[in-house]
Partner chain sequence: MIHLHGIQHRILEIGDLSIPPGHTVVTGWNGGGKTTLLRLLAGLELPKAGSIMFEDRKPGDTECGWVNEFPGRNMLFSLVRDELSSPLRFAHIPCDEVARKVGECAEWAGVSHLLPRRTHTLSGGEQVLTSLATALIGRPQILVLDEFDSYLDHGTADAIDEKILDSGARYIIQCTQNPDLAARADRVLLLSHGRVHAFGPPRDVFSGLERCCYYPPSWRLGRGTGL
Amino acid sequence: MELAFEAVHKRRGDFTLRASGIFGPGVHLISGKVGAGKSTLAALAAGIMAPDTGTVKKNGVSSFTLSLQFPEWHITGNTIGEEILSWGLNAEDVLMRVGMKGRDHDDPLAISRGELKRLHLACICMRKWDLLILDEPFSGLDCRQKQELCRWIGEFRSGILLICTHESHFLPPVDFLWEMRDGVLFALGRVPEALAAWKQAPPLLKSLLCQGILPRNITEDDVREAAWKIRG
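Using the sequence just given, produce the structure of the chain by itself, in the form predicted alone.
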C-alpha cells in the first residue's frame, strides 16, 4: 500500500508546487508555513486536483478520503444524526465521543465551528481508511480539542495517514516527517532521526536539538520529557 508522487508539478496562478516521494503505511506529518502548498498537495493526493505534469498513484489503496479545513464543506445531513449516519456510523457512539449526547436532531450548521469540526473529525477517525488525508485538522479547535485530536490520531493503526498542517505546538506522534518549503516537498525521513533536518520545528524543539537532545517524537509530552532531562 502506497501513495506515490512522481515528478509532480502543479501551477496555480503565480504559485508552483513540485513534489516527488512515496508515502507508505504510517502517520506522515507534512508541515509548512501558510501558503507553502500543503492544501494543494492534499488535493492532489486525494485526486480532486490533477497535476500539470507527473503522476500521483495510489497503489493497493481501496478506501480513502480527504478532510478539508472548513468542516461545513462536508455537511450532507439536515441534522447531526443524519450527518453521522451518512458516514455509516452509530449516532449515539459518535455523540458520546464528542460530548454532544442528545443533540442528534440539532442542525449541524447551527452549532459552533469548533463543535462541527470535532464532529466531522470524529466521524472521519472512527472509520477505517487505507488512505486518510487531513488538511489543517487543528484549525478551529481550542487547546483541549487539539489534544483530543492528537489522541484520536494516536489510535491510527493501519493504512496511510497524511497530516498537512502549520500547527506547531499540539502535535500527535508521527512516523515520518515531511516539509513544504516554498512549494517544494522535502522528505526528511523517519522520526526521531528526521527532526534534525526540520527547519520549521517549534522553538522549544529547536532549542533541544541545538543542545544535542533528540526527543522520542514530536508530541507535547515527548518534548517536555526531553526538556526535563536537561533540567535534571
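Complement to the form predicted alone: the form predicted in complex with the partner chain:
Lone chain follows.
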C-alpha cells in the first residue's frame, strides 16, 4: 500500500508546488510555514486537485479520505445528528464519544469551531481508512482534545496517515517526517534520525536538538523526557 508523488508540479498564481516521494504505511508528519503548500499537497494527495504535470498514484489503497482544515466545509447535514448519519455512523455513539450527548438537534454551523472540529474528527476516526489525510487537525482544539487526538493517532496501526500541521506543543508519535519549504516537498526520513534536519521544528524541540539531545519521538512526553536529561 502506498501513495506516490511522481515529479508533481502544481501552479496556483505565483505559487508553485513541487513534490516527489512515496508515502508508505505509517504516520507521516508534514510541517511547513504559512503558504508553504501543505494544504495544496493534501488536496493533491486526496485527488480533489489535479497536478499540472506529474502523477499522484494510490497503489493498493481501497479507502481514503481527506479531513479539510476548515471543518465547516464538510457539513452536509442540517443538524448534528444528520451530519453524523452522513458519515454512516450512529449519532448516539459519536455524541457520547465527543461529550456532546443530547445535542443531535443542534445546528452544526452554530456550535464553536473547537466543538465542530472535535465532532468531525470523531466521525473520521470512527471509520477505517487505508489512507487518511488530516489537514491541520489540531487547529481549534483545546489542549485536552489535542492530547486525545494524539492518543488516537498513537494507536493508528494499519494504513497510511498523513498529518499536515504547524502544531508545536501537542504532537503525536510519528514514523516519518516531511517538510514543505517554499512549495517544495522534502523527505527528512524516519523519526528520530530525521529530527536533526527539521528546519521548522517546534522551539522546545529545536532547543534540545541544539544541545545535542535527540528525543525518541516528538510527543509531549518524549520532549519532556529529553529535557529532563539536561536537568540530570
